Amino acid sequence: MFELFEYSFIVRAFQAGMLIAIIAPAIGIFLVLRRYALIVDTLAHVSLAGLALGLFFKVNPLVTAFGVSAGASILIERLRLSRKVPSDAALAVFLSGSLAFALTLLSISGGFNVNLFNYLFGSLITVGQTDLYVIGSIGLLVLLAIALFYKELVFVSFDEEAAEVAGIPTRVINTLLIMLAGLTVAIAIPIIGALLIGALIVIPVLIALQFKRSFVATIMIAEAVSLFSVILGIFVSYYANLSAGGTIVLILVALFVLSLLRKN
C-alpha cells in the first residue's frame, strides 16, 4: 500500500499537500468570518492568469502566479475601499478580466496544453523540486504573518468598527488578509488546482464551525479535517488514477454533508 512513497514526485506531492493543508484553513477562518469567501474564487482566477503568463514566457508559473495574486489583492482592496463600485461587482471585474486575460494568452500561444490542465485541476506530478521550495518559502511566510498579526486579524474579523476605534489599522489588516489569501491560493494550485482551491480554504472551516467550539478549537478541527482530506485524497487519486484536486474536494464535500447531518 505504501509503495507509492518510492516515487519522488509522490513524496513531493505529500510534502506540498500537507503544508497547503495546514495553511489553507489558517487563512480560511478569517475569510469565512469576514464573509470574504468569494474573494478566494476571484483570486483563483487571478492566479490562473498568472500561471498562463508564466507558461507563455516560459518561466516558473508559480512565481508569476504569486506576483499577479499579490498585486491583484492590493488592487481589489483599494477598489473595495473606494466605494466607486459595489464590492461584489469589483470581484466580478477581476474574475472575468483575469479569465479573459488567461484565455487570450492561451490563444496567442497556440491553445490549451497539458501543463495548464494540471494547474487547473491539480495533479500529483505538477510539483517539481523547485516548486516545493517556492511553496515552502511562501507558506512559511504566510504562517509567520498570521502569527505576527493574529490578534489584529481576530479583532477585525469579529468587529471591524470596534477594531478601528481601538486604533487597529483595519485597512492595512484587510489588505494583508487578502494578500495572504492570494498567496495561499497560488501555492495550493499544483495540488488542488486553480478551479478547486476555494474548497480547501473554505470547506474545512465550515465543517469545523458546525461543532460550535472556541475560536482556537475551531481552527484545530479545520486543520485536522484539511490534513485528513489532503492525505486521503492523494492516496485515493494515486491508486484510482483520479485527479488529486477533484478527489480531495469530493472528500471535503462528503465530510461537510456528514457534519450537517451530525446532531449537535
Second form
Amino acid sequence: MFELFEYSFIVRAFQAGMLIAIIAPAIGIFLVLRRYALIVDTLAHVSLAGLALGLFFKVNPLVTAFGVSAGASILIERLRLSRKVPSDAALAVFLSGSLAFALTLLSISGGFNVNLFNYLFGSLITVGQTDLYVIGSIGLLVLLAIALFYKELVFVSFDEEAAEVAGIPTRVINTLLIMLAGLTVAIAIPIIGALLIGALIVIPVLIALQFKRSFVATIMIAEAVSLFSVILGIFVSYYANLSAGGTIVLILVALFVLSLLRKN
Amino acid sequence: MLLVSNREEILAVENVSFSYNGETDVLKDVSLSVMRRDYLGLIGPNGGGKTTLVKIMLGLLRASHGSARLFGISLRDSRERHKIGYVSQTAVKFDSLFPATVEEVVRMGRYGKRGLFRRLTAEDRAKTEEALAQVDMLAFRHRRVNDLSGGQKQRVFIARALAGEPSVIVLDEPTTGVDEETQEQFYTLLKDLNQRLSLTLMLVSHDLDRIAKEVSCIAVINTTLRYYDNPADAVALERSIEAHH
Ligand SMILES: Nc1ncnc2c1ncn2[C@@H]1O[C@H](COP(=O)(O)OP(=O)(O)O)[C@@H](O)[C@H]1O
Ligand SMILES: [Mg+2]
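Taking the form predicted on its own as the starting point, write out the structure of the form predicted in complex with the partner chain.
Complete assembly follows, chain above in first position.
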C-alpha cells in the first residue's frame, strides 16, 4: 500500500507536512493560551497577500509570503500596543485588507487560476523541491527560536507582569511570538491552505488541554495529535483523492469532538 | 520622611505623581521607602492608588513626576530587578485552562535570574525545591496548579517569588476571595518568612485593622500617602482622621 512513496511529490508533501505538523502546536500552545488564536487567521490572509506578490513579480511566492507575514506581524503588535483601535478590530482590518490586496493583485496578473485555489485550501502537489528547502530552513529556524526562548515564552504566557518584573523583555517576546506564528503560517500554506492553517495550529492544542496534564505533557500530546492527523490526512487524501488540508482538518475536528466527549 | 537610617534601602519612590489620563492624579507627590527587613503594609480604599503605586515601584508603570529607586539606583538603570518578587493582584486568578504543575510554576521564579538562552541548572532545581519546602507545598509539586485550593495557589505564587532569591516580595491584595482560616495561615506564613528568613515584605491590603496586627510599619494611601513607623499609631490616627470627615 506504500507505492505512493514512489512519487517524489508525495514524499515531499510528507516531509513538509510532518515538519509543519511539528511546528504548528509548538507555536500554537502559546497563541492559544495568550488568546492570540485569531491572529493566526489574520496572518494567513496576510500571507496570501505575500503569495500574490510573489506570483505577480514571478519570484518564489513562499519567500514573499513569509517576508510580508513577518513584517505584518510586527505592525499588528505595534497597533495592538498603541491601543488606538480595539485589537480584534485591528486584526479584522488586516485580515480583509490583505485578502483584498491579494485578490486585486491576482486579478491583475490574470489568474484566479488553480494557484489561488491551492493556496487557499492546500494541495499535495504544490510543494516543489525549492519549496521544501524554504519550508525546511524556515521551519527549523522557528523550532530553534521556540527552543531558545522557551522559558521566556512560558513565563510571559502565564504571567506577563511577573515576567516583566523578573527582567524578561516581554515586548520582544510578544513580537517574536507573532513573527514565529507568521512564519509558520506562511510555510504551511502550500499544504494546509491559508483558510485551514488556523485549525492545525489551534486544534491539537485544544485537544491536548482536555487531558489536563503538565505544560510539557500538553505540548507532547498536541505534537502527537498533530503528527497523527497530518500523516493520516495525507494518506487518506491521496487514496480517496480529497483535499489534503480539508482531510487533515476534518480529522482534527473529529479528534477534538472525541476529546470533549471523553471528559464527560 | 528623611532617610536617616543605617538600614539598607530596598525600594523607594520620591515625590511621585501619576495620572492615567493626564487629568486626574491617581497619586500625588508620594514618597515611600522600604528598608531591609521591613514588613510594610500598604493600605488604602478601593481605587486609592495602591496597585498603581506598586506598579511604579516595580517599574511596570513610569511615574509622570518623581522617581523610583531600587537599592538606591534609579529603577530604570537597575540591573537587579529580578531581586523583586511580585505576586500581582491577578496572579492567583490566572487562566483556568493553563496547563502547569506546581513545580513548573515555581520554576518560573528562576527564569529571570537565569537569563536569556540559559537552561535551568541543578542549582535552579534545588532552589525550586527549597522554595516549595518553605511554603510547605513540596508534596504538591506534581499537582496541577488549577486543581489546588485558593490558599494553596497563594503559597505556590509565594514560592515562585521565593525561588528567585528575592530581596523583597511585593504582594498585591493576595487574600482577596480567600476564606478566613486560609487568610490566617497565610499571614502566619508571611510573618514567618519576614522573621525567620529576614525577608523584606510589602503587603497591599484594604483592611487596616487586620493588617496592623501583622506588619512592622504602615503606609496609608489615597492619592496622597501617610507613613507610620508604628502600626498602632496608624490605626489610632486614621480613625480620628476618618471621624473628622
Ligand atoms: N489602566 C488604567 N487606566 C485608567 N485608569 C486606571 C487604570 N488602572 C487604575 N485606574 C484608576 O486609577 C485609580 C487607582 O487604581 P488602583 O491603583 O488600581 O487602586 P487600588 O489598587 O488602590 O484599588 C482608580 O480610580 C482606577 O479606576
Ligand atoms: Mg489594586
